[in-house]
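Just one chain follows, in the form predicted alone, and it is written as structure tokens.
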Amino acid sequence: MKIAVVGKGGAGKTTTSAVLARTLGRRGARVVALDCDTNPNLGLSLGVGDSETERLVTLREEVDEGEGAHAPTWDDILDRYGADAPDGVRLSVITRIENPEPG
């Protein structure tokens, strides 16, 4: 299952995403939360903390500026640019996925 949370700025997308991700994780679902926002704060809402959220944002910025390498596969994205959040959620802060694998 893939769920996207979209809407106007300030509508509660980040909070809704975090609650949904952690609830599904607590119920045993494999959850990968992707923060694609221009102001990425999902890590804070998920509970990974300031320093880990900043680390993920910095990694994303390095890739955007050409200083870091793109990850060629889904697993590489999660390994290189991901962090474990509470309740079994895996978080990644990304700009885009250039060649998504089906499924």
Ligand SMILES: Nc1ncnc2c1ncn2[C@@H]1O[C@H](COP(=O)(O)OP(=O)(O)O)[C@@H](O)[C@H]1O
The other form holds:
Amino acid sequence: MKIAVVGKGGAGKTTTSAVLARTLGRRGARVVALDCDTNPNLGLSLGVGDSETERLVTLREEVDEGEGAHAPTWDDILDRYGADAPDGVRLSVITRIENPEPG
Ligand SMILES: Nc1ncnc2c1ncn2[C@@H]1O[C@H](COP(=O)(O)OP(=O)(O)O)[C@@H](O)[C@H]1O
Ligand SMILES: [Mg+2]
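Switching from the form predicted alone: structure of the form predicted in complex with this ligand?
Let's see the whole complex now, leading with the same chain.
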């Protein structure tokens, strides 16, 4: 199951996403939370803390700058670019790549 939470700024997307993710995680689902916001702060609502939220954003920026290692599989992406959040949720920041290179 894939759930996308969209809406205007301040509508409650981040709060709703975090509650959904943690509720499903508590019920035993394998939950991957992808923060696609241009201002990615889902980590704060999920409970991973300031530094871990910032680390994920930095990792994402490194990909844009060509510094991130290529992750060939989905599991590799989550392994290298993700963080464990409470209730078994795995969080990653997946915003649009600004300067994609061929391939
Ligand atoms: N169901 C709700 N009832 C009241 N306040 C809420 C609710 N959901 C979110 N908020 C509050 O509204 C503000 C914006 O929520 P947020 O989840 O950050 O929105 P978004 O991610 O869409 O910008 C926050 O201060 C949040 O605590
Ligand atoms: Mg938000």
